[in-house]
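Take a look at this single chain, the form predicted on its own, given in structure tokens.
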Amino acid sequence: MKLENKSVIVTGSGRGIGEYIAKRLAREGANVIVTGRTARDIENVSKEINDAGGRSIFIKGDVTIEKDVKEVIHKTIKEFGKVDMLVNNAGKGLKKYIWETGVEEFEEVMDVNVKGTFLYMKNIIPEMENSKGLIINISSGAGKEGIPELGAYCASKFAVIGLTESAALEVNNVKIVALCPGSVDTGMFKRLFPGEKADLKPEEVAQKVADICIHPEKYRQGQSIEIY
């Protein structure tokens, strides 16, 4: 129970990698705030954590809407007295050639992956600076190298690394890093790449997140941590 009495917000934790991260951190004793856009999904994940002996609450919220972001942070502090860690996990994928990508499709990917990360950091850093908080922004291997048909997604994940590096230089008492996994065996991956084999299981990503949360001193401020 190495994260006992630590409160952590995991965005997009109603399914996919976020669900695995939320459950893994709960097993280490963290108070986990499960948040996402689909009420039934986040309620189910939170219930599973509590039924397994963990402690969790669920708060519906859209990472692209600042009012929702502020409400999630406010309710977390009201419930647990503080917010120690944030995992900016909510993400959206798109597989299309650049010339086939609609403007609205591009904007939606950027809104979720980049604007969502920005809004949470903007609003949570002031709440963390007195408590030596930790922020993990989930980028991707696609944030380190361009990949055909993933132009919008790559652009968004490169941007997440830029936000991470810049913010890390602006703060004193908050550790901010990016995690860059290779392809992960999730529903989104299977929809985008049917029949292909992913590099990682979601459990492996969740384990790496747990290691960063338990041993933040092992990682350099602003670091992009690759896992394949």
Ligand SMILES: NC(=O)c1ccc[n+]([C@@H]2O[C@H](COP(=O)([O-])OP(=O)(O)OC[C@H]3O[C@@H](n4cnc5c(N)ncnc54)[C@H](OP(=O)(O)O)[C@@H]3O)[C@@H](O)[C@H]2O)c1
Second form
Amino acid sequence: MKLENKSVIVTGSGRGIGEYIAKRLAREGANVIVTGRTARDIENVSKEINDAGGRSIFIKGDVTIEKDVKEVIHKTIKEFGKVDMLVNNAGKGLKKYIWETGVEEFEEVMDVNVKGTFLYMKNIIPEMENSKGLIINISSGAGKEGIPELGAYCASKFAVIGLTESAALEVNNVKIVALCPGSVDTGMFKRLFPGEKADLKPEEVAQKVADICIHPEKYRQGQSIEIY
Ligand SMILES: NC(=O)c1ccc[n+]([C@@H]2O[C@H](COP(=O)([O-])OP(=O)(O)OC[C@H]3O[C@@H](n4cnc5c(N)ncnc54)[C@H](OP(=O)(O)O)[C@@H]3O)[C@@H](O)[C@H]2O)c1
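Now that the form predicted on its own has been shown, please provide the structure of the form predicted together with the named molecule.
Every chain and every other molecule in the complex is listed next, the one we just looked at coming first.
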């Protein structure tokens, strides 16, 4: 059990990649905080982790609301005494040409993917600076190059890398990296690209996250880690 006594918050872990990350890290012995907006989903994932012999709690929260973010962090510290790791995974996809994208749709993508990542880093870094923390921000291959019909999404995932690189230079005791997967077979991918085959299974992304958590020294501060 390589992550025993480590507490990890995984945002958006009621389904999709986040669910696989939560369960994978629990198998390594981590205390996992499952959080998202859909109560039934986070409760189910947390229960499955506990039923399998792991240790998990669920806390409902929207990453775009600072009060919720603070509550998730404070409840984690109350329950486990500290917060060691954060996986900023919650995300919103959108596939539209730029001229078809509504302002509200653009804002929603930026809110979840960028503001959510910002709010978690802003509130968690001070809690981690004394205890050698680790933050993994889930960006995307779409955070490395522009892709037609993914303008808003690409902009948000490029921004996640900017936040990661800047924050990485501001901290003393926290490792901060971005993970940039190619396409992953989840509900988001199926909704955006019906009938197409994804590059990766969510298990493969979860495996990479587990490797970063177990061996953070293998990765450079501020690195964008690409997997395809
Ligand atoms: N699938 C891909 O091809 C792919 C490739 C590269 C990167 N990624 C990134 O990987 C991450 C996970 O994607 P996925 O494919 O697993 O997507 P997904 O299946 O759509 O799941 C998204 C997750 O984010 C949560 N979420 C959305 N908005 C939220 C909010 N405002 N507050 C809290 N949680 C929120 C959702 O839960 P609720 O709706 O219940 O809140 C859900 O658990 C995202 O950041 C995505 O951009 C995905």
